[in-house]
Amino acid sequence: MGVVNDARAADRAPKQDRSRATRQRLLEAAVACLAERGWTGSTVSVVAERAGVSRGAAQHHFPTREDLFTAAVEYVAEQRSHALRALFPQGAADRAELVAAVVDLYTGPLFRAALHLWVAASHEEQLGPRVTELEARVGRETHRLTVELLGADETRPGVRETVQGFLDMARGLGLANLLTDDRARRERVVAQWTRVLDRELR
């Protein structure tokens, strides 16, 4: 009986792993869709041959298609919290580092594909209310996450304010890359802002 009882859970396994594996493509190409083409272009049908799997595999997964994509920005928001512990895993020592990763995050494939799920999101009525809750979740995470990260002490007047204009400013030059690559002037309002975040955390 204890044989067959392994073997069982030995079967299993390698189907959880393959469950997760297909799961995993689905979220990447998902992601990539969004990106590259948008809400409009990014139907379950072509996620699911993107990500090299039948669409009833995409639909056992995701039933329907705001299932898909909001779980796929779910997902970014997860990929982009890993990326910056993983850049500062003791902590960020420099803060002009940190402040230059933040807004590399915000002006990336990732920023780009969450941005296109927004303005689905601004006149899909099944999908609005999702990702409002959701992002209202991300962006208290990324708060709390920076405010580690700069060593902020938000018992002081004015520090919470900073830290979320800063996280303002970092999204608003993930919306201006949409358009153009201004590194240069980029370049400049990490500098200043580092300046500013120098002033008043100390």
Second form
Number of protein chains: 2
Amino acid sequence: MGVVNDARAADRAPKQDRSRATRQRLLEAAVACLAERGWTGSTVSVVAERAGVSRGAAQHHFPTREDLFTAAVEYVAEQRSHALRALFPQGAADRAELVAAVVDLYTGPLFRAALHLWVAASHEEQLGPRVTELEARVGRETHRLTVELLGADETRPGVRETVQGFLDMARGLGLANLLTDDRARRERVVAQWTRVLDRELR
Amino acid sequence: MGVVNDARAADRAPKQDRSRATRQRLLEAAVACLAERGWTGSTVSVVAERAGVSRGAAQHHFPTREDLFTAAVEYVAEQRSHALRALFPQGAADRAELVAAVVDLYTGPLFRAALHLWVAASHEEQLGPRVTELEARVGRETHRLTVELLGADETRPGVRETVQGFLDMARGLGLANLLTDDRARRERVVAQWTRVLDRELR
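Okay, that is the form predicted on its own; can I get the form predicted together with a further copy of the same chain now?
Shown next: the complete complex, the earlier chain at its head.
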């Protein structure tokens, strides 16, 4: 009996790994697809093909289009948070580097994908409540992480709002980068606001 | 002859007024439609019906869908600039009031409409270059007006980037208001950043 169970467990493990890998491929393909084609161009079929997965397998993992794309944005947001934390394992030694890394969260394909999802959610009923909830969750996590990495003391009056305003600015910089390569201007703005943040958080 | 010409001129004037009024109704309906339904839901027919204008008359004013919606966003942006300037005819006496008024530019239907247009332009070929150009023009004008109303001295190092960062923050606050009523949080952030701007621009 024990031998049979062990063999079954061994058989199950790689199956779970394969399933997890498939899921991950679908999530990454979904974010890339959203970023490039927007919500109207992003369907489960298009993502399945891009991920090299059958449509049936895709629907096994994500029964609806809304499931797939909200899960995708959440997954990639978590990956980005982990990556940001990994960049600064002891907190941020250099505040300018950290500020630049946080702003970078808002200028890549993840932000672009999230933006398409938000905008679609503002007039698509099935998407609205789910994306609102997702945005709140990801927003809280980004705020928490930024406060921690900046070493900001939120018990001091104004510090919480200073960090929030900085994250709003990062989001606005992401939007300004949507249609044009805004890097040169952005670097000057970020350099100046790093000085401002330094003074405010001291 | 003089009498006939005068009569024709008198006849032309109300015609031009009517034409201008029709154009204006179309532009306002187009922005409202974009804000509510997004780019996919916004067609010339839908706007014409909303404005109470025939489809033919709408196409006489705006031969293509792109013409109509880019003109609409530009028109409403200009209206908003005029309104902002009219609010502060002698420049801004109270900086907090001005900061709040500038942030308001980014939380109403115009910003929502512009956002839909930008996002659509990021993956619609016919729209891309036109919206990029429009965004640059409106952005420059808003920057110029904000500098003027804030009485900011851009010859001082960092001042230009401070104002730019503030406008990026306003844009980010607009985005945060897309799916939820973010007013309470926004007011706290704006109050804090008014203090920061005061210190930086002094």
